[in-house]
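Shown here is one chain on its own, the form predicted alone, set out as structure tokens.
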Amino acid sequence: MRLLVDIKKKLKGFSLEVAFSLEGEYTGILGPSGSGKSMTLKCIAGIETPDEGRIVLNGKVLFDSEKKINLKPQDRNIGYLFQNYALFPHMTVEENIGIGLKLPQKEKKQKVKEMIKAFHLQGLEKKYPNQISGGQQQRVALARCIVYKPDVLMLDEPFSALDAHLRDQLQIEILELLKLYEGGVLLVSHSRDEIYRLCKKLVIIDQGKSILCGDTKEIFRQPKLHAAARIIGCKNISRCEIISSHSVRAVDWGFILETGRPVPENIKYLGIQAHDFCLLDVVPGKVPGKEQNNVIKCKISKIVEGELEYNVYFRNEELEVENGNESEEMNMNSELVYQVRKELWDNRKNKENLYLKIPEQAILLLG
């Protein structure tokens, strides 16, 4: 599957401007609610029409504003799984699956039967959508998308309507079912975990614009941009000043970090993932910051308990406080969060003071 998207569309109070190209791999589109993810899919599918640009799928031009090309949705050979599955309520399971098939009746019946078996829907053939579970509805909708072999399958928030306890199980099921499909997959989600688990490639959309495209794991490891870091879930982001070719000052946190690698000239922010701090167990009276780089003596403000971990909120204890009042740097951005496994936190030796080290490779340098 080769897909090229380069489009613009103006709406009331919102502008969509996305450009990316994909080839083969499962690809995720990640962004906050209202960022333009679903609108992008609708433009690719032909449900919405861009104001300008091009959409090309496997060499076939679906849309070209200059050449006045705009294929109808039914001529694009795209499978689109909507958030609410869009099953026809007056049709049975087998009727819903076969609705898009243009085959002789005997062949159509055989094809639907094969999909019923492949998607584990035996015994539900004559049921209506309101008589089956959400997970079963999803399998019916997916079977309907795949049965006519589309060039690309687009999934719009496929797990958002499901209860939390069903999501992990159904994600595994969907991955297995998608092995029956040989085309490309485009998955829209605002869930970082879904995208990371399911997609090899990633497009990040923010406020209607595509801001980053590349390998999913590489983007999560080094998001490069402030907005991208925020969207992938980095909770600790500070303005920064470049001190030297290998060191930066975290303006909001009040300390200098050694980066271990050259600092690009366009860097304006730095980030640290909440789970990337290293807990130092030190001997009381010994100051580890004197012996190694990137160590913070922390002043804990609160601890929030989760099921398996603690979120420890803290500030740099050495951040300047003048005349009993907070300095300009001691603002709302000065608080950091450290995410730590319960057993590691509960079993730490030094419970009087908290020292955290930031590994050089964990520092996110952001434009």
Given for the second form:
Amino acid sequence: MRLLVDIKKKLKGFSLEVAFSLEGEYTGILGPSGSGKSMTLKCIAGIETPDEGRIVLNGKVLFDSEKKINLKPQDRNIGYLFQNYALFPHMTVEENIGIGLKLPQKEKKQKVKEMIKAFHLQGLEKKYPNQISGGQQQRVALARCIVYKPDVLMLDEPFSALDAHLRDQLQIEILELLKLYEGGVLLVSHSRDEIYRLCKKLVIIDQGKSILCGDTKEIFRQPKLHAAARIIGCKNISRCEIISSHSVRAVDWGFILETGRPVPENIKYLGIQAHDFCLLDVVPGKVPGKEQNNVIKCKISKIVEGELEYNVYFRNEELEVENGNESEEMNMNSELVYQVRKELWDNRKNKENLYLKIPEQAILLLG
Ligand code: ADP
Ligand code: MG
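Mind pulling up the form predicted together with adenosine-5'-diphosphate (ADP) next to the form predicted alone we just looked at?
Below: every chain and molecule of the assembly, starting with the one above.
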């Protein structure tokens, strides 16, 4: 799938300005709720019309405001699974799947039968949507989308209506089912796990604007921008002051970090993913040597137990000695969180003191 989107659309109280160009079979769109993800898909599908710009899919111009091209939704050959995938309640499973197929009755019947089999819906052909489970409804909705072989299949938060357990199971199932389909997939989600697992390419949208586009793993590794770091789930972010070409001061946390790589001039923030700290398991009484850089002596403020991990909230101990300032705001910003596997935490040797090392490659330099 080759997709170019470069559009603007002004709505009351919201303006969409999305520009990206991608090549890849599975592409994700990630962004907070209300950031314009669904609106972007609707523009691609032709349900909404941008004020200006261009949309080109696999070399076919779907929309071009200058050339006055605006293909009707039914001429775009796009499958669109809506956020609240609505099946027609008064139609059976087989009728729902066949609704978009413009084929002679006999061929249509055959096609629907194939889909029913491929999607493991045998025996449910005559049932109505309210007589089948959420997972089954989901499969019917997906079957309905791909039965007519769209060039691109757009899935708008396809798993958000399901509970967590069903969601995991369904993700795996849907991936299997999508192998039956040969076109591109555009997946919208606010779940980073979902995107990371399914999509090779990624567009990040924030407040109506596409702020980053590229390889998913690369963006997760180096989100480059403050907003992007937040969206991929980076919990520790501090304002930053550049000290030298290879060192920065984390203003909110009160320590200096060696970056091990040149710091670009436009860097304004630092990020550290909560699971990226290294626990220095020193023997009690032995302070980690000064030869180690980026080591923080931590003052723990609270520990929250999760299913597999602890969230250890802490501050730089020396920060408080330095400032002695306990203002509410400072407390909020100076706190960091370390996410650690229970086993590692429970078996640590030094239970009196906590020293964490921040590996150079874990420092996110953000503009
Ligand atoms: P997302 O899918 O990322 O959660 P949406 O694309 O649904 O966000 O919506 C983005 C913004 O556009 C929201 O602020 C929403 O209120 C607004 N919006 C959506 N549809 C319309 C519309 N038809 N008219 C005016 N504003 C709209
Ligand atoms: Mg949406």
